[in-house]
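In the block that follows, a single chain appears as structure tokens, in the form predicted alone.
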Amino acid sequence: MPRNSLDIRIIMGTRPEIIKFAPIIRELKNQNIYFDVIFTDQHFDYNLSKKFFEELELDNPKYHLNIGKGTQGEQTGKAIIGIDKILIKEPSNLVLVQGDTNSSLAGALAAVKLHNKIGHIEAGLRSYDYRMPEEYNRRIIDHISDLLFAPTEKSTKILENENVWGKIFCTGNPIIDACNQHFNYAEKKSEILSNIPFENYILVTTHRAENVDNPSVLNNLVGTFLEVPIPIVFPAHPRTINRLKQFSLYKKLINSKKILILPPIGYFDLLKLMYHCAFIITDSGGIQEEATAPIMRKFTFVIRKTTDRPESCELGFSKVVGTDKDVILTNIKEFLRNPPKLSNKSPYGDGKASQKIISIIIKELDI
């Protein structure tokens, strides 16, 4: 793509970031705006990174940092050093980051130290749960960004109340764009259902540290999964598998005839599983959003004490049920007795967030 006056660096390193940036990248190409992708390889497993670029038909990133495993500090530090070197060599008009990962924090910190402007997609999310490293990441990014793209009016208000100094724009979330753009492909191309032995099933995902790194909590969740009245399909994150084995819980799941554990799956497979499931149990923020897409409309039980997607709860798409087995099972039984009618409208936008974001960038940078 030929260079023009706009020159953007996109920083990402995880599966959700690839999905949410895909519509942004397509819009940048539509507008003939030059950009490079710096991929930190925070998700270093092939199925959690490279497969998604191929499946979503995105070009391979220009830069791979290969930061891989490590503590929170190690990952962030390695990414800052790598991004800093690239931005010194190739400065840009704008560094775009998304969400609250270590990669996003590293990108924002490297950019601000070099006086590069920062755009933060999915700004203003708050869980107020300080056990989550993501809560610190997103707050820091918001307070050093120049352009803040908030997905909802609630997140917009949060940013205003915190007196961030950057400009705030309510745009919706590109994940709804992604669902709209990819769902038909998923239905046609994914063959995941041929591997599912259940006609009716619950989709389960869990990967957050406060759930899977705590043996008591993970044991409680496994007990819950074994007792739910409907079979479970469980695409398991490598971190989760490792902890299940470490805490001697893995065999309990694989020995159950009602539970199917899958290795990490592609985005098309995930969309298809979501669409055909009875409901969802998850600690993923992205899945809470995807489940509200008008094309999807699935109810989600959030196995966390708090959520940074309260709009989904307020509109009746999800409910925070914590990690206590009895509480989760009671809520599931009530849901099965009296399933709620879900809205036809997503709280995360109309599927045009990527167009709005790029239009704002063009106008605000005025180059």
Given for the second form:
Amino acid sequence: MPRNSLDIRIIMGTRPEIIKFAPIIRELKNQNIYFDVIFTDQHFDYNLSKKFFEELELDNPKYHLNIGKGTQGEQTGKAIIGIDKILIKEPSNLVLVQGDTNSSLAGALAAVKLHNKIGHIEAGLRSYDYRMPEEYNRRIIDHISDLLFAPTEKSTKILENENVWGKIFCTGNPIIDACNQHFNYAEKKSEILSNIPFENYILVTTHRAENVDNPSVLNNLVGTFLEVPIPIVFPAHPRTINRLKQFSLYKKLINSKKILILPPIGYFDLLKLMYHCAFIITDSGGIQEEATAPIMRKFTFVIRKTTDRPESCELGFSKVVGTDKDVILTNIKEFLRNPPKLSNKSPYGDGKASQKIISIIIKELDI
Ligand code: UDP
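Form predicted alone already given; the form predicted together with uridine-5'-diphosphate follows:
Let's see the whole complex now, leading with the same chain.
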């Protein structure tokens, strides 16, 4: 039986989940609510997982599942088996998952089969790009969750139109809370700029399977990075480094004097690099959101065919430019000729999403 008061299991397994759960965990602690963290180790590299627990001063998770690398099915299957065992041993009255990873899907599936209630943070995002495994994950999670925390009015509408069975709440996204909570510390403490040999630079990240696993797309992106008119700082995901090497593109990048490739960097270094960059080129979801925080306000070129963050484009914070070199370069030239004025307001909330989410949980579970 769950403990008499609120008793929550948080399931996570990747870098962005640790960052987005950090403000939620702080709020749970503030409110004295019991929770355990189950970390699947979908991201097992120190630089993508443990480093973030340490930097963000989060306790080491009570459970590690060590699922590691594998096919979509293997990762999801191993995580379900591990989570199932824990939930049977330690039933909870709410399982919280965030976003669209295999770990989140596994958490939601394990929970629903044991009749545990599910809360989905970052519900209602859709890219309508069916090459993305994340698109299936998030749809399934949304349709089996009891409490759906949609970041925006648009994601709320999507869930309403899909007739999900759970209750929908528009709360904002805890990524803005995370950005606000860590920004000042990052500005003071991060020394990353002393390692950057450029005065002015573009922050680049790419790691999505549909970009880096496809040799012709990756080749095209590398060609673009070599031709952009401003130097590039590129903290690269281990998957991206592997693919660059596999497709014989890595040397081209490291031989360029205008490109600095870094290993994945910590959150404080990332925030500092983002704040001081000219603009961003990325396929990251979290970075598209963070760039809209009033404290940050950076323009982002989204190197994808679609985006699940259309609110950022509509408010003028970003533009989806696809992966064609000429199209990306033309857009960058236009941006430099005529830089847009960015709004003071983020479409992803006011930095109080975690407080809103926890108050809703307390009210809805009424324990
Ligand atoms: N991030 C980081 N270091 C890096 C790259 C990204 O701390 O080297 C942070 C970034 O600030 C954002 C999150 O990781 O909060 C985004 O994760 P990622 O791009 O891996 O995943 P996505 O958001 O696309 O799911």
